[in-house]
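This document starts with one chain, in the form predicted on its own, laid out as structure tokens.
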Amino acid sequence: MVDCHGHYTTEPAAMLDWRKRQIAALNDPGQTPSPDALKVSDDEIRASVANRQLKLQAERGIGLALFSPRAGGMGHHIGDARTSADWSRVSNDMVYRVAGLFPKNFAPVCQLPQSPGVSPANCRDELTRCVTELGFVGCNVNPDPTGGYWRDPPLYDRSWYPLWERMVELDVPGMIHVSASANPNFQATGAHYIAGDTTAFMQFITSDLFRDFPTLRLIIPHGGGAVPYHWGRYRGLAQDMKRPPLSDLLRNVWFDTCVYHQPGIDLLTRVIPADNILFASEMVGAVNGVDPETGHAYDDTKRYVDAAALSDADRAKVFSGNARRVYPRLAGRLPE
């Protein structure tokens, strides 16, 4: 089983302290720490995941998790391009070390050094480093690096094309995932995340992005935000705007199962074809509590998929088969 959506949310204290120092130095650049200044031992890394991710993987029967830096911690709206570049390098190097210590449990996915008003082309070098030198299998793409103010161009704007070209060249998919919200109108995980997912899908409907990049693969997390629930609305809007049918988008777009109740998973699996659903839990992420109605953790999404009205063949696709297709660089990390 492959969990396509995991974040390093249990970072060692030294890593968080490095980030605090970096942010504090925004008004005094001479105090900015270098990426090499972070010192974390292998034992500290092992301890950071032992009692959370590794424990829960074993308890819930999850095999390999695609593991990326904390989404809310990407903080692309903080500082400038140099700030984001250094923080991305630190974050990606730490994820690389986790995956190196536990290769059967984690496959690394990278954070991109996005920054408001800076061309996404600026992300190509870090993406290339992570994929070609460190063996990363994918990346997270923030559709709103302004942190909830949406001032940068939409995903189909030509400014994004250099990044899409590099992703196609490297044959890696991207998960469309916003970071923290700086806008007080949008709480991060309950509003900004879901709005980002939904907004990205509408941008795909209204553009020719996948005509220009027919092999680009993008994953919309959190069950696609509001998309499956409003599938009829989006079908109708596409029809009214003389856009191609939504089935055309499903050649390039996938949804994950980070939906934290059974009716939500049931809806997802009824509306979206099984070929376009990837198992995910975002375990140790957005929602950590236990559902008093079921007695199980909200983010124990395997239970929901097990109970969904899927054939055994379709369930196998959701649990691992689709991930193998969407993330071809997983080959060699998974048993046949």
Second form
Number of protein chains: 2
Amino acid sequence: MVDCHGHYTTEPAAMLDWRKRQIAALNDPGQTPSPDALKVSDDEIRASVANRQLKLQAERGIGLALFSPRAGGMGHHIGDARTSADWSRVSNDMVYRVAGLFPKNFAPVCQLPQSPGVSPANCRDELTRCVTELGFVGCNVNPDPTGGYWRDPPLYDRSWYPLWERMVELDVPGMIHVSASANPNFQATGAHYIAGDTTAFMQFITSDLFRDFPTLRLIIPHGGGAVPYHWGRYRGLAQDMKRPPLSDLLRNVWFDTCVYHQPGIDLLTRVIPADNILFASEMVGAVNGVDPETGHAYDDTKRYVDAAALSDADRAKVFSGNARRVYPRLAGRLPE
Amino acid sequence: MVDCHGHYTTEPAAMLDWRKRQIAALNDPGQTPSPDALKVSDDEIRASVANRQLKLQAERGIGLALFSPRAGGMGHHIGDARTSADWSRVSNDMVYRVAGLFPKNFAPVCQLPQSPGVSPANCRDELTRCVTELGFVGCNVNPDPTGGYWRDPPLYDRSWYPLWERMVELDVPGMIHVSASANPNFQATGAHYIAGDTTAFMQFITSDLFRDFPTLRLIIPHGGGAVPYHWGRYRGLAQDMKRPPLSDLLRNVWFDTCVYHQPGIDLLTRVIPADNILFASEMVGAVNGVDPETGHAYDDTKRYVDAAALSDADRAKVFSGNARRVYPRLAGRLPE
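Next block, the form predicted together with another copy of the chain, ref. the form predicted on its own:
What follows is the entire complex, opening with the chain shown before.
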């Protein structure tokens, strides 16, 4: 089983302190910490995941999690491209170490050093480093590096093309995932995340991105935002706009199962072909409580997928078969 | 039967021309047209709805539609408060005339003269005029008058309170509905609308708006954006944040049925209590085609509600009972 959506949300204090110092130094650049200045022991890393992720994986019967830096922590809107490059390096090196210590539990996925007003072409070197030197299997792509103000160009803009080209060359997929919101209109995990997911899909409908990159693979997390719930609306909009049918997009787009109640997973599996659904829990992540209606954790999504009306073959695809196709660099990290 | 969500999207050419002249005059104020300069005959108004809305209402067996100016046409981000005031007056007077000519088919709902950087307090006079002088039964409230840049304060900000107070005094509900997007990231009907709906609900979760206005009634259109699909996520977020349970919000918030496929309506009616669902089709609106999977129009939402697993009593609430409660000023316009 592969959980395609996990973030390192239990970082050691020293890592968060490093980031605080980096941000504090934005107005006093002489104080900027070097990425090498972060010192965390292997024991501290082990302790950071032992009582949460590893425990929950064992309890819930989940195998490997694709593990990336905390999404809300990417903070691409903070500082400049140098800020983002240093912080991405620190963050990616940390998830690399987590995955190295627990290779059966985690495979690393990187954050990119995006920055407002800067072409994502600047992310190619860090992506290549992570994939070719450190064995990362994918990346997270922020459709709004301006932190909730949406001032940079849409995903189909030519400024994105160098990144898409590199992802295709390296054969790694991207999860479209916003970061923190600096905009008081958007609470992060309930508004900005879900709106970002929905917005990205509509950018795919209205553009020729996948005509230009026919082998690019992108995952829309959180069950695809609002998209499966409004699948009829999106089919109808594509039709009215004389765009290709949504089935064409499903050659390039996958949705994860981070939908925290049974009716939502039932809709997802009813509407979206099983080939395009990737199991995920975003654990430990956005929602941490126990649902009083079920007595189980909201984010124990395996229970919902187990209970969904799927054939055994389709359930196996959702739990791991699709992930092997979407993330070919997982080969070797998974049994058989 | 009440369709709570219809827009005047078939405006006479003269009305659209008036708006074009108004916008063209933004850089040449001497050319600004007066609201009184618009001349449209009753016959032109009759013709504008005869072949679309009236025909479809008859074909689909839909009674009264709550009818407001075209949502995408509100364009609050264009010009200044004066621009918005004049255009709102023109637009509201036009839907008033439509409803006056076809009182069994339409009840008028107004747009508000919102403008970026201006407190919605400035909307009180136009709202009062529409409700007390012209018999309007509700209003549309744009949560983002900046047209997709979300630069104005959230709905719980004190700057909104004078508008909420007036709505409570007049006993009219508001539909939370964005307008056009000037931001290339957000396609309007598939991204900005749905993201706006979702964002508004999260603003309700994180604020005390309904503690301060316990009788305020707000409708989130398009099936509540992403909210019902992610109902578990929102329940869990409210719980983690130590906010009241979502059932409390349902004293003040309703969702409409503008969800254009059967699985979406099935989820909506499974997750949201029937007391909080208002029948709507947004006809003639965002999606105009025929679904090749069903052979019926995507926006013929009555078919989906007819087929949903609802008791007869609950279906009657969705089709009209709830609308009578939420829009008390409908009394007198509806039979029995």
